[in-house]
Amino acid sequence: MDNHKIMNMLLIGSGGREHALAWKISQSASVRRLFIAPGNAGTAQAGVNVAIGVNDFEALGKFALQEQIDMVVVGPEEPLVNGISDYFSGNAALRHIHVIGPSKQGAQLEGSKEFAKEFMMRHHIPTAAYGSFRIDREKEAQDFIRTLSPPYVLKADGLAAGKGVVIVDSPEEAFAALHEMFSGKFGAAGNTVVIEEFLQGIELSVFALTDGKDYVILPEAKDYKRIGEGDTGPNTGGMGAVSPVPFAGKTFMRKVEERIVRRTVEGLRKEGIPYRGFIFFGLINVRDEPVVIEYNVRMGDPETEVVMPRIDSDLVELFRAVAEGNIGTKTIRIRPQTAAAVMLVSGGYPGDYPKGKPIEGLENTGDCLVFHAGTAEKDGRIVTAGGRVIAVSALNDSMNTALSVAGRNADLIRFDGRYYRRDIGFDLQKYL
């Protein structure tokens, strides 16, 4: 790759994620034209929106050689799972394009939680203590389950769109989730189930960007998964997030590098697994100990929108730096501000919620960044289309600054129903 071409990007997917990685990807010298696929009415702002679904390869495929994409960056796990990056390698007249994103045998380590775990168990990757069991074998299961303490960790081993996971504290809580998990609840997702032990202590969000050799850390984060104050009530896909994270210091970062990352990037190197892109490492804090909860293949929703504001490097040249394979050249310039993100959510979300609400006030967030999660164009207006609909992001040298100002900025946007958390970071204030 020509390292001083100007190249034609296609970003996929069209949530906050992707208008966080739009808004970045957008300020590069690098890129002539971005064009987002299928995008909402936030990425419009930074790139030209295609309506085109992630999953459709052969669209986007000819929409690629169509417009001279030079290359796609995918943003959600669902088309990495299916083997986009393995669709265009596999192409003769595509694989010139570079993926960022991994292989479908890659993806795997969010994929399936039983491939995860094994591997993290073949390369001494720390981790919950856990057993994995077919459909066919619940009574072993349940056996399993009575040799652990509560409270008890059940995850369904594929996809389940992030509601795949369910704590209970009693056997008899557990035995019921099992038997709903084998029996259809999520689909095939749940024809295998992971068991694991229940981990005590506080958690975060770690994020690389490799090449399948080296790798660059990006800013860590923490959010917010919980619709309710106090962490209470349903999970949600994450009511907000703050960056840098307090408790996360020079320390226990290193221990993250050294017994999580380092050893990840070097198991997929040793077992040939062809991986260019973004390593999300769920993790968890025990006494000062990271233990790896579960990976992702793809960044964090709503992490993206504040891990984005922190980076002070070309994050396109990165891209380029991995597609030529050679990150580990590169070193990543952070900010040291706090970026605070504050998500607003529709009526009912996460159960059942409205769509098409008019979205008033966007244009009273100057101090802020807006990035738009589900929203539409209609009629000359923005509206929602989805459950969590803007995440507004501040960013300031001071913690609880940042967190303040993105709050009074998420209550000037207003829609019908309309949602927020008001107390986004409250857990971090004993460690500042």
Contents of the next structure:
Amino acid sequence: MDNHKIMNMLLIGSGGREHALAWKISQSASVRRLFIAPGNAGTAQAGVNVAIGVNDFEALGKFALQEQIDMVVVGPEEPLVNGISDYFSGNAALRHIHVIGPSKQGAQLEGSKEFAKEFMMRHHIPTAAYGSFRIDREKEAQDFIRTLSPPYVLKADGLAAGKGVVIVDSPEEAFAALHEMFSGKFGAAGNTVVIEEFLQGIELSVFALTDGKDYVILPEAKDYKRIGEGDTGPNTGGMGAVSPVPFAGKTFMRKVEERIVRRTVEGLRKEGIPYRGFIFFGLINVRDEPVVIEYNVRMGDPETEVVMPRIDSDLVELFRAVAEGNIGTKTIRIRPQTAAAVMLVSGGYPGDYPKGKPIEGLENTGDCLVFHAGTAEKDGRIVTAGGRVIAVSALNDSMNTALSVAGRNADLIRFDGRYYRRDIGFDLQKYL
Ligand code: AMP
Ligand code: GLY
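Starting from the form predicted on its own above, please write out the structure of the form predicted together with adenosine monophosphate (AMP).
Whole complex next, starting from this chain.
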């Protein structure tokens, strides 16, 4: 790839994360055409949607050849865990196409909690103490639970659509949750269960973009996972986000880089695990010490909707450096302002919810960015097509102004059953 080559890009995914990525990618002077598979009504404003599923590697490969795609950017984890990166690199006709997203082996950082835990142990990366038990070791798992103090954290080893973590207060509930996982509640993902020490602290998300040797650190973010105000009720994919995170100061972030980011990338390199893509470090701040809760092998959603607006650098140039293995020669320019995002969701979410509700008022929004998450176009109208529907992001010198601008614009977008949290950022006030 010569340095100033203009590229054709294929972005894979269909959520708010992908709209934010598409928005940022489309601003690059290095991009000729941008396709999104399958995309949503928002990504259609930044590029061209293609009706191919994220796990249909054969169709994606064929399309990539047909449209002379130079680079594939993978949004969600599932195709990565299923080996999309290896599919391209292992096929003579597709090998020249760069994939931003780790190998199948690298994707095990997210695809297997047990793998991630063992990796962190090998590389002295701070994480909660744990035990890992296969399905034929229920008795040993119960004995391990008896040695812990409450609350108890149980995690299905494999991908479980964000639902594989259970936190309960009594050993009896822990035994029951364990038994459910071993009985197939999460399918094969629960054939191994990781049981870990409960950590008390405040969570944040840190992101790196790596070529497997070096990395740049992207803006960090805090997301709001619970459906209800005051962080109450069931977990969701994420109801809002803020970046930067006021409690993640220089000293804390230095610890994150030295003990977590650097050791992770070093570990991948030493173990010969090919990794060109994003690493998402789900961290918890325990008395000013960063500890890893989980790895993801992709960007976060809705974190991407606050991270992208803060990146001043050309993202595609950073991708190119990742593909060429020289990200170590690059720096990333980050805007000092705060970005805040508020997620509009369908009534009933995270449980069952209706789809196909017309969305009104999109044209009334101003001084903000509107990223579509679950939307579709139907008979010339934009309608709801998912639980999380739209993220409204605002950028401002003041966090509270960013939050109020996002909230004011969120209120202008209407659909039957619409819900959003009005308290995003509530817990950050004390750090300002
Ligand atoms: P995960 O899918 O691993 O991110 O876990 C989902 C959520 O469970 C996290 O975002 C945390 O809020 C919580 N959690 C996971 N592990 C722990 C732990 N060891 N201590 C406290 N909370 C945890
Ligand atoms: N917002 C958390 C995630 O993307 O996993």
